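In the form predicted on its own, a lone chain appears below as structure tokens.
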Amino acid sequence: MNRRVAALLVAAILVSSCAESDPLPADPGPETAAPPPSTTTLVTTTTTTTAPPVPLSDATTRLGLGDSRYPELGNGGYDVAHYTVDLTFDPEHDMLSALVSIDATATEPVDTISLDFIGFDITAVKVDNESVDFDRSNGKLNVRLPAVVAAGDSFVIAIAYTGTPQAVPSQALPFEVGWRTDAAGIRYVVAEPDGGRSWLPLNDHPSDKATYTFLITVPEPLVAAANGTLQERITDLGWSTWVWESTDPMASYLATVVIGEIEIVVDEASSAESGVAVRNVLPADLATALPIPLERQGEMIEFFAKLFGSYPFDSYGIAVVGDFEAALENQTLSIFGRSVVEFPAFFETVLVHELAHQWFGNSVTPADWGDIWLNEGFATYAEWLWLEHTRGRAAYEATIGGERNRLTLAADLQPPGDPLAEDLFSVSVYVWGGLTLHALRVEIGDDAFFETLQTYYATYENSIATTADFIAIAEAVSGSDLSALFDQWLYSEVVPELPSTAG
């Protein structure tokens, strides 16, 4: 996420997350006949708990994974492989009907599974097609399995629910996250770090990544976009079902949908330049007159692929919405507030930032929210690498110095390696985190530095990593003990002095 966007825009106009795939066709997808849309009929027996609810086993349910910042998020005892998210949205009544099927494997013997989920009316729950008991407490949906599932065995949970989707307060941000609606009626999801549970039942922690299938049914002429690649559009009786596949593992906070009077615009030039299918989801006025920075996405992808390694996924692009205060790197489909897009120079910087997250944050994901600098520090440093590429070394050095000086003017800075839960996306995490990478580059030299980035990405691609993992790779590549450098730059109480040269 680029929370700095919101702060900078409020202050005034300040300028401070490859595989080849054919581009999507200009037509959004093949049209075929389908039965009238329905999501919940796949779960045929409505199952609820008795009254009063039957408490499920405290011994086997989990109240979180013990994340260092948000210990209640996530659940133990199982690992999710795939989510099938089947949604029907009726904008006239602002109602969502959903069936979410979860393919999971037990990591220990379990008789009860907990999922993160808030809101909505649950109409049915099945496990391996058998109706089961469930209850809800403390933001958890607790599901009784038909029998004990042994470690290593797989099972499928299907949850049907209905209701009006709503954004929810975040523990980390000053604005609401989850399912949001802009003034033009566009619905979109921005869930980092704790909003995924507001629209889907899931294991809402970045350490449990999974693949996704989205089937989104909406009335015509609305368009529905999601992560991954568009497989088909099925139409019948004035409704369309848009089928999207996200075949690479994805953290729950990066899952998104965008629904509205929007257009899917294929960028053939950027797709050809980068070897990645580039498509953007835009309101009509932007679809017919692309902002100039958006035309450079192919160049940006190619540039970072040379520095970091091949682009991680099959597709990329952004979705532009109103009434959003920042930008978020949803996997393969970053969400941008309209206010960001309207300032071209600033827009280019944020485009670079969210694109870099596809490598660092999305493909390589922190195992714990306390390591968020591995996302934001890396994406901020990518901004400076792009500046060095487009405007030269002097501009890079001037920006590094200016950013460090700006940090010294801030009060009560928390070091980037130890962020506060209530201020996870602080300027320290972004800028001080980025300066940590600059200091590392100076210390070990360009060759070892870029080899470190490439090795880190290649080692943890489509997986999770910690700060200790990154430090270990930097030390192995450089052949140096870097503990003092990282202690100083990630955990000291004051911002260190910059190295005198950049190697």
Second form
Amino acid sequence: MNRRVAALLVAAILVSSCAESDPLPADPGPETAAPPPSTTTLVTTTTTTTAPPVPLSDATTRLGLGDSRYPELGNGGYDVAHYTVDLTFDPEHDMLSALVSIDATATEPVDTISLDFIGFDITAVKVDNESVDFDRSNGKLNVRLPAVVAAGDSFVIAIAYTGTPQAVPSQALPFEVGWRTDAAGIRYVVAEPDGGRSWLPLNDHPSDKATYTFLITVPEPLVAAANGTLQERITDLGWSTWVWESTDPMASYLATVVIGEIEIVVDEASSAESGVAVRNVLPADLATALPIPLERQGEMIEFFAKLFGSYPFDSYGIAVVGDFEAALENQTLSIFGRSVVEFPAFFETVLVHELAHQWFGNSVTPADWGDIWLNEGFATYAEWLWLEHTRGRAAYEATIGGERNRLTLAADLQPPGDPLAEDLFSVSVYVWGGLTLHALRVEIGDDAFFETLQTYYATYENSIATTADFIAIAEAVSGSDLSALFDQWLYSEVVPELPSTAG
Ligand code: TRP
Ligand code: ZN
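Would you mind generating the form predicted in complex with tryptophan (TRP) now that we have the form predicted on its own?
Once more the chain from above appears, this time first in line as the rest of the complex follows.
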């Protein structure tokens, strides 16, 4: 097997700046073990009030965006355009000190807005550079704006906070999501669907996508990776600030950082093959010997770009962490548990799955968590398309049949179009959801089926979509009424029989 690996260590691809261009204030140096302050300093002001403050949560704050599964997630009244996430992380003391600035626009007249946020000590909140009142309740940070903001007007909220980040229980999954630490001390964020608020104040709902700038300061020689493209690394007195830019809109559940003794390894062959900058974030042993079949990512990107439309973002790659049995499609930087990487056949399938999410889930994002089959059913079906491509039609058919049987054996299946909030990532959402696309393909034929996928992606890229949006495109492209097919496959209590492909 050809294992040409163009592995360049971070040093080779980075510009290490000199002191003159360094925006960091002088810091006490590593001997005191104190991290430098955030790149931008937010002055804390203490206000003395005589009257007891009126709780902001009694004011005009709105509890949630009304998601069908998680009604309390996200907040109304505004729309975020950009997050600037300036973090300093001191691994020795497990301490994060953060300044998050949020560029937002009011969608109606507002005097108070809420953000999703859990934990930490908040040291200051400013709106357009002015200190403002805030309080916290029910997982929300409520911020009083200095004056009523008219619909369409923009404002900047800056929140400074410190503390030890912690993963949080998820309503959807049996494990904790958000900021996690592996046995080797690697820190990484896996937030889907409700863990974003464990590390950042956010409008934590997929319907409010935004762009992001990450400035992550860590002690040398640690590396900090985040979504998007590495702009520069600024080094000063033993600390490095890694600047990553995500210029395409991203849902809050896909934001991530990975911090640790890791290497950014450029895959030149995959980059050349796909036209996308492919870089992986790996521990030293995997960086020197790429795990099979990681080097096929360029070929996989090419394959899906032909089927769905061009790859949505500027870069792609995976980060491998320990103590994690799963994988998550964080935008441009999927995170893989080491146990997934260790079984090449399984690894290949999961590589394909997380890559396919970059189109379906990340670029086209569900408007509501109840539409999760638009992510997981599509990524599962993409696994079968790759199988058909690499092993042939018989292997595809055999897998479809085997997966249909697997569903028969599963107990208490909820139909994929109506998932339970406490079991959002169920076998039904993945497999029954994937088989729904197979049934659609048989019904309308290959030409209309692939045109439907392409039109759906082209129509909703960098945006959000609902199940009804997808059905409308399938009906327009095929010219058929597909309501019976989708009713049966997405919403009925029993798993439908597979359509016959013979006729
Ligand atoms: N979306 C993931 C997948 O590709 C599953 C998942 C959801 C997940 N939330 C997670 C994995 C949190 C790890 C951590 O199927
Ligand atoms: Zn998935």
